[in-house]
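Presented as structure tokens, the chain that follows is alone, the form predicted on its own.
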Amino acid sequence: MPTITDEVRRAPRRDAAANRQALLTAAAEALGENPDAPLEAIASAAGLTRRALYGHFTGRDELVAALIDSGATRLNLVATQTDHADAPTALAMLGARLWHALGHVRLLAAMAVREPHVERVAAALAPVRERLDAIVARGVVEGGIRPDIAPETLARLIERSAIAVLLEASVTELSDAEGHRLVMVSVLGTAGLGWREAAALIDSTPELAMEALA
């Protein structure tokens, strides 16, 4: 049976875990807005001191690495749970679901183009890319996605079109409804659908409604 002494000994560990999570939450928000946000600002937003931050992370790179791994876990789960018999619909669905994980995606999108994090982000998001590659390859074979670009190349272009929307959201403060639709229109357009065709697909498919994917 646990004693009072045992409870006292466990309390600091619980506090340390809570402080670490507070730092990760504050860092995700701060670095998503500004990848160069100072560590002092991150610590302050978490209600802690810079010294306390260094008690959990050796520096910015280790903090960012922890955020990348945490965010990638969430996004990889979203990707593995997303599919549809129609490839363009599956593609739009994947883009929209990633939009609704915006807090994680925006940080990873920002870090995906910044050294020294490019390779780590790419490795951490391998399951997302595998899902995207599979959807694109299937869509090309079935005729729903453009065949004039190599599927592997097209998948990367679609990925970058989605990232562009997510980065734009941090500048223009898109509403959830605007971002939800824009990311789908963007990925579908890159995949070869005309804007009218993309709009018709989005408007006629209940599974793509914001209420179904948020």
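Positions refer to the first chain, counted from 1. A quick note: this is a predicted structure, and the numbers were derived from the prediction, not measured. If you superpose the two forms and keep the largest set of C-alpha atoms that fall within 1.5 Å, you have the rigid core. First, how it differs from the form predicted in complex with another copy of the chain.
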Contents of the next structure:
There are 2 protein chains.
Amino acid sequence: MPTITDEVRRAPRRDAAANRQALLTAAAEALGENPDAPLEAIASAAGLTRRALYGHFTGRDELVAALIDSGATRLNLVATQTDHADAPTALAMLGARLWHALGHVRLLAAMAVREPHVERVAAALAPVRERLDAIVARGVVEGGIRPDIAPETLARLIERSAIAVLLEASVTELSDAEGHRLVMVSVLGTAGLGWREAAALIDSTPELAMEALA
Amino acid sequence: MPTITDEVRRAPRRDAAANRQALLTAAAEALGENPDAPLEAIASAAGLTRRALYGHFTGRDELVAALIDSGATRLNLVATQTDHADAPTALAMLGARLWHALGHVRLLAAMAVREPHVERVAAALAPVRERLDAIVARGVVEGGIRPDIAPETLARLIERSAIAVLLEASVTELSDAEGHRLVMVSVLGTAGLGWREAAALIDSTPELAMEALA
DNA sequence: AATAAGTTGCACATGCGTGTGCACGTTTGT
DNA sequence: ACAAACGTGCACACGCATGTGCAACTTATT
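Now show me the form predicted in complex with another copy of the chain; what you just gave was the form predicted on its own.
Time for the whole complex; same chain goes first.
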């Protein structure tokens, strides 16, 4: 009993959804490495033809947009679910959880440099940025984070330092554990903590252990 | 009296060299913002036609190559002329002097992400990297730089943290003085110094003053 | 003033990715 | 088994940047 329209329609095929998903996955992978990857490459990586891709998306723009939005949604979720009374700890925690969403970060970072999408990525990632800004601002007031750099600028630098580690991980093969610690340590360094302080903080805070942030 | 060949040739026109230089300058500017800037844009920014560009360079590749090489030469010069007995100081000094070559860094950083040129940039910049690696390695042994990260990895992260500041400067308008200090402070943070240590080091080292590194 | 160097403006070929149309298979739901 | 949903393979048009060829023109050099 069709309810949507008065036209008699049949339920869509199950494999269509699966193929759409395959396209999204393949696209995330391909565009993460090369933001200009041709649709041909994406489609064939998903086991389909370029022509078939147009059955799921109206074109490149829609595909990319979907990818950006879903990736950003994921990261925003991670960010808004992350917090801690101590600002530096919150910062490290945020970095660590982002490490475990490496794939998404890579994609977003790649698209954030391509002219047609800069704006969209920035907009979609606003929540993460707000979280970060809030943590930094709080940390500066409370004294856990360096006050010698304008908070907004510092937030951007911390952001970039986290991304630096995540991208460096694509070159130097880093284990999960190594990456986990490296992001925290690096972010804290940019936030103004000396390396001993950072290490002490991490080692004395069980919430920052990898097991706690799977 | 022609000496080069037995063909009778005339000296090339003076303005040709000037135009070539104008092309290089315009290209550096344009490609620094957008590595894919069409030759048309570059040529017209230099007050010439795209067609005329081919009178100076065999094509895009040669132009880009010339640009990369000259930029890298400049940065390598800066790097090799920079040193200091104290490793952290040397690091800050290197960062600061790179700040004052912002234009070149921007160009190189932009090209370093474009597939056809990654390799060339990396090769051309080898001297800077060696310098940086050496400073970091020394600093780790002597104790001025954090030993909790593999030296090679740390060097790459410091590199990226410096570039982060330089790029951030393109967004947030930073004065010369602000940028100068921000790079140093940021680099030292990544190197493991706490923000108070970094500030103390900078303020107590006259060689790091902006006037000393014009 | 004569001449070569340099520039312009146009035309044209080439390559590459995108987007679309259409006929013909293949798979799935009912 | 039948029809709709989906995929394939091909063709074609379009846009955009690169690279060349060539005649006509301008500018510097001698």
